[in-house]
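Consider the single chain below, provided in structure tokens and representing the form predicted on its own.
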Amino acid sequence: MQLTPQQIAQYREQGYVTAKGVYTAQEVAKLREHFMAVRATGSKPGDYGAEPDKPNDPLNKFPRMINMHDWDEETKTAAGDARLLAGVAQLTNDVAVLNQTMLYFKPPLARGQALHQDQQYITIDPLVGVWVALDDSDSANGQMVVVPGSNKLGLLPVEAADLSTSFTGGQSRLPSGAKIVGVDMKAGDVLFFDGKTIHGSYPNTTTDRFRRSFICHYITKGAKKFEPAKGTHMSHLHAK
């Protein structure tokens, strides 16, 4: 993958950029079918989002999977895709190193994820999120939304999220005047976003469309761990 100077400039100024048509329809279908088959085999380490006391919650059947590369060879191969690694390398001027993998299924009528910064969870810098769309996504089925330019704000305070609309319990406290922008994507598009870019999604309001996404987080060879300021990490919500 070769990003244009304009794409690299957008990422650095706005905190995100979309690369269109990176994956073919056949590649997307293979990934989608693989992860649906894996999900159908039962629970996996780190599954998250289910609410057993609410039997009608769609996430009970389709909880988020995490760090599948630790136990699934196809995930490991997909996360090492040269196109993704090249994109991260161009955006950071360093060698990309895999930190985390996830698969969000987001079935019809599922909750979204409250707006947050990834470094409010993963305290390593730089950090790049790479979001591979396995379905077309738009406002109806809970597309990704971002706050352009929030990558330059530093880590923001965290607060409790509304669990009726988010499967995670924490969110960023949005700065005054924050503009939230939806990112329409076609299956096969890839969204790159900075670890400090505020992003998330709203519920899937459709009754017949998934919004599946394969997500990797990459750090770099020269990345450093950091100590988040008090009140800026999701773990601080539960601190005594």
Ligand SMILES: O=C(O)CCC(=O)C(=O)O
Second form
Amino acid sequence: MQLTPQQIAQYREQGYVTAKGVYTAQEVAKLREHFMAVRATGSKPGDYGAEPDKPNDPLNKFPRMINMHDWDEETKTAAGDARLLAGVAQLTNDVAVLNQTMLYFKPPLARGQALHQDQQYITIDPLVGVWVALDDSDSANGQMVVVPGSNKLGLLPVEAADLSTSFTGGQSRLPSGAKIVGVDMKAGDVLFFDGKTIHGSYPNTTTDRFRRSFICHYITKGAKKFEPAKGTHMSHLHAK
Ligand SMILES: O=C(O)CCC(=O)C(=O)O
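Take the protein just shown as the form predicted on its own and give its structure as the form predicted together with the ligand.
Below: every chain and molecule of the assembly, starting with the one above.
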């Protein structure tokens, strides 16, 4: 995949960029079918989002999966896709190195994820999130939302999130006047976003549409670990 100079400039300035139609409908259908079949085989290491006290929560049946590449060959292959690696290399001018894989199922009526910066979790720089849409996503089914330009603000303080709308308990404090923009995507589109870009998603309000996404986080060959300032890492929330 070759990103245009305009796309690279948008990523650098705004902290995110969408590449359209990267995957064919057949490729996306194959990934969807694969991950639904994996999910149906039962719990996996690192599953997150289930609420055993709330039997009706849709995430009980479809918790988020993480680091499937550790135990699933197809994830390993998908995360090594030359198109994704090339995109990250062009955005960082370095060699992409896989750090994490995730699969969000986001079934009908599922909660979203409160807005955050990925480096409030993963303290390595640079860090690039690569979000492969496996379904069309829009405001109704809980598309990704971003705060353009927040990649330039450094790491912001963390605070508790509203667990009635978010399956994760932490969020980023928003800069004053923050503009939150929804990113409409078609299945097969890919969103690249910087580790400091504030992003997340609202609940899936539909009763009949999943919003599945295959997400890889890449660092680079030259990436460095850093020590987050006090109050800017999700683990600091629990340290209070
Ligand atoms: O897909 C979502 O709802 C949120 C994803 C996210 O926060 C991430 O990929 O870092």
